[in-house]
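In structure tokens, one chain follows: the form predicted on its own.
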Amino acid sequence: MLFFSYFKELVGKEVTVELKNDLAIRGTLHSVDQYLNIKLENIKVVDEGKYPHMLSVRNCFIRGSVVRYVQLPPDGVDVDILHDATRREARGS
């Protein structure tokens, strides 16, 4: 639940999601659920030459199990919130 709570704070910000098949997609985070499924809007493929069939796609839903990395915007990382959430989760278990 720690990551789910954190990603909810990033809704509306631009993120880059790298998938396990090496496709990297940059877009505005529209929503995320408890399974870390991600919905992006206004997407751009990072390597358009390698994936030309993705040029016409504007919005996408990404299943959480196929995500390798999520690159966050530099201003989107609030270390204090992460520390507090980690402490709360550690006390709860």
Second form
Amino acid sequence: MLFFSYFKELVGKEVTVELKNDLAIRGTLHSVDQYLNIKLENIKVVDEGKYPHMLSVRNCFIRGSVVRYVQLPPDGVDVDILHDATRREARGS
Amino acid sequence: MSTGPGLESLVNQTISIITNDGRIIVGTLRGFDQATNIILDESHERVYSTREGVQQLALGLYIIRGDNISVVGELDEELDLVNDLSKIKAHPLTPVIH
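Instead of the form predicted on its own shown above, give the structure for the form predicted together with its partner chain, please.
Below is the whole assembly, all chains and molecules, this chain first.
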């Protein structure tokens, strides 16, 4: 639940999603769901020369199970709020 | 319980699917479910190679199991017309390693 809520706060920010097949996609976070599936808008593939496979795609849905990393803007992180939420989550379980 | 970003908005649109084994399959989205299983109409596979341009193999009506899907992209028809597939050369995508 914590990461789902955290990503909901990041909707509208630009993120780069690195997938488990090494493909990296940069785009604006449009939405996220309980499985941490991610929808990105106005995407740009990092290293487009190597990966022209998505040249005609503007918006995409990325399955949560295939995400390796989500690279966030440094100012998108409120560390104190995250700390509090993590403590609450740890206490709960 | 929020359902979040469904594929609802993409139904009857042309989509490009990247599968876990690194294939690109393009077609019309007819249906989906919570497990991201997908029904794809008029589908064809786009095969990228370093030696020749992109090849398209006709497949027809497919059900693709959700656990084999990495990315579902909304294919922008205008952009697709601009790109000359016969000129694009690239290595095929690497498969997903969990």
